[in-house]
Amino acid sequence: MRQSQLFFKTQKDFPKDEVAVNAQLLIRGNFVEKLMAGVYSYLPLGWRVRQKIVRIIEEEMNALGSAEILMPALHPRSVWDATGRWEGMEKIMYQFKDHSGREVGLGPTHEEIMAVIGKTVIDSYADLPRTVYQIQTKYRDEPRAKSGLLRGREFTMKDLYSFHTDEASLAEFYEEAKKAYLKVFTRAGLKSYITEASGGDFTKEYSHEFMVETDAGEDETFLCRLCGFAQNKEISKLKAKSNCPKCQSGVIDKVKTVEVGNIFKLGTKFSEPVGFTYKDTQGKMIPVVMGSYGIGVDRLMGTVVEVHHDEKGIVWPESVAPFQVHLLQVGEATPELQQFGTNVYDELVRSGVEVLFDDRTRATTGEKFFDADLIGLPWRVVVSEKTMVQDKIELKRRNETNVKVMKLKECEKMFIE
């Protein structure tokens, strides 16, 4: 992509509103743009981040064994009040009458809708277990929208849903979700831990979080880096500096964490109010056993960001960077240089690298390398009139201060490897 014809304009200063680190790199950077409290608009640069963010998810999932579906987000009162969940909902569920006087309500989660769609595709014990996913907007009223992505009004979801026989098939499909999550937030470049939490609104069961540590987060987690264990500060009985209940080896600390999935074994909270069952195989009318598994993708997105960057800006993991390669034409651009540049950006294309190329003849060479740094694509090549007598290029890591200087075939091994 030549950045002369892409939507695109970073600002040099912080957003004044903005305090959590990923609102104010995303928004300088100009992959997100804030329209108002919680609600983003996704930039060209920002949407190929989340694009990327999607496809890792969706190919873990489709590893499960899960497949992908859509489910609306408007939904009729009377779906939720099957559940009670219409009024237990409403301080953070958007409610309101349409103009035929219906109450409808913007779907923060889909539990309800799922066990409706549900009764019409299972119907003995022959079709179970099933698993089927989406990814999809959600709304929630949030009362303090802040933090940037970590928390919005407006977002997106992926929430898989399971249907088994009983708890043992559960429990067991449980298991798994447990490490594709670890397998997407890994992709993803994080380190999560898997934490004991509460069930919440959704079973009286312990449910289980994915926790990534950094300063920007709202949840406190009592954590063994040892062995892993972790225990939400909600529900733990821990104390830092303790030994660890599980090794016994580690020491307990109290970290800041974000949570950036979560996972619940819902029984049948929400299959046995709408009648959602099966028939078992004596032909008696069994409730579906349900779990529900869900990853923000958008919190995801703003924790990589918090999680990596430095002074200067972002500094995304190549599994999601936008593009692999910022190329850097500096320099006065005569014709040979900007043949020159065009010239290795084309190779490069050509070579299955996936290359942003910052061809812009107004920008300084200042203001290049000031984008550069803050949009933070994981290789930055820079091309001028001094490589171009030497027909080579310079070649750099956004993580690192070394600069090489090679010919653009020695260049090209190191992206396609």
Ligand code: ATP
Contents of the next structure:
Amino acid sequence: MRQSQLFFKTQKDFPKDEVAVNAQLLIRGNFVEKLMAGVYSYLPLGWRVRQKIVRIIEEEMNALGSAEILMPALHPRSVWDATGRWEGMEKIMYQFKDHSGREVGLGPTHEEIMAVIGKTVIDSYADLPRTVYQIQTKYRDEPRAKSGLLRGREFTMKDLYSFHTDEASLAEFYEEAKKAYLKVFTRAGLKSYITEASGGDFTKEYSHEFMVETDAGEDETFLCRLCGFAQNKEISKLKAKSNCPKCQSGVIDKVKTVEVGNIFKLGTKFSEPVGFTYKDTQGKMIPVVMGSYGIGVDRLMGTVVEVHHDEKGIVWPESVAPFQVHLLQVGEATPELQQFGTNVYDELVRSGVEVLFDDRTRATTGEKFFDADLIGLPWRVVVSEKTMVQDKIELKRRNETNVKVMKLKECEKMFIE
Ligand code: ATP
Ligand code: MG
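Given the form predicted on its own, corresponding form predicted in complex with ligand ATP:
Zooming out: every chain and molecule, the one shown earlier first.
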């Protein structure tokens, strides 16, 4: 993509009320734009990052044998009344009347809707287990939306639902889902800890949260770095500096974390109220056992920025970077240099590399370097008069300082590997 043609401009002024690092960097880098507290637009670079994250999630969910669906955001009250959550979620759910007086709400989550749909597909034990997921917009009237992408009022969640004949089948899938979740976060460049947490209004058992350590986090977690044992402070009886109850030899630290994912054993909490049952081998009607599994897509992106940045800007992991290479053409834009820059660009594109080409003729060299650090693509390639006369380019990784001068052919090999 040529930067001169991209709907894009790094921002000098950004909202003064944005205190979160992720929001500051993402807005200044023009990845997202804030419409109101907790509501953001994705601009071209941000959309590309989001798509990369979505792709990783889809690949791992598909590998679990789950199939993608899409449910509506607008829900009738009746579906929520079945479980009593229309009133239970009054504070967080956007609820209103339409012009004909019908009560409707914007979905903060989809367990109720899913159970109702499940009834249309699952009749007997032979139809189980099954699992489906969606990547869809959720609405929550969050009282504090000050953490940028970490806490939206409109946000995207990947929510997966699993259906089983019994608890044993659910437990089996639940463990597979844990592994898939760890893979998603690792692939996105994050180290996550599986944390025991309250089951909330879903289950008396623990649920499991996937926590990433960062000072931007709103949760507090007791963590043993030695064995990875972690408990959410809300439910924990542990104290900081105590011995780890799991491995005995590690020490428990209290750390700030972001909850990037949460998985729940729902049991029959949502199936029973709506009569979502299956016929067992004897023809008896049994409530379907369910699980639900969430990942915050925007929150994940915000967390990557919180973890991977320096004083100059974002340092994207390769897996989620909007482009792999930022090609900068610097110095006076003579026809020869523009041709040289274009040749390098075409050659990189031909070899399958995702390149953002800063071919702007009015930006200064300083501005180009400044923007490149802010946007944070993994590799920076510079072409200038100086490199052109040697038929070479300058190559630098975003997270390293040393610059290598080399032939384009040599450098291509590094991106393809
Ligand atoms: P929190 O405790 O942070 O408010 P939650 O426990 O209410 O989150 P869940 O209902 O478990 O959230 O939702 C599943 C996932 O969706 C969370 O693990 C998180 O990654 C994401 N998520 C939840 N609320 C938001 C939000 N307001 N903005 C962005 N992502 C969110
Ligand atoms: Mg949660």
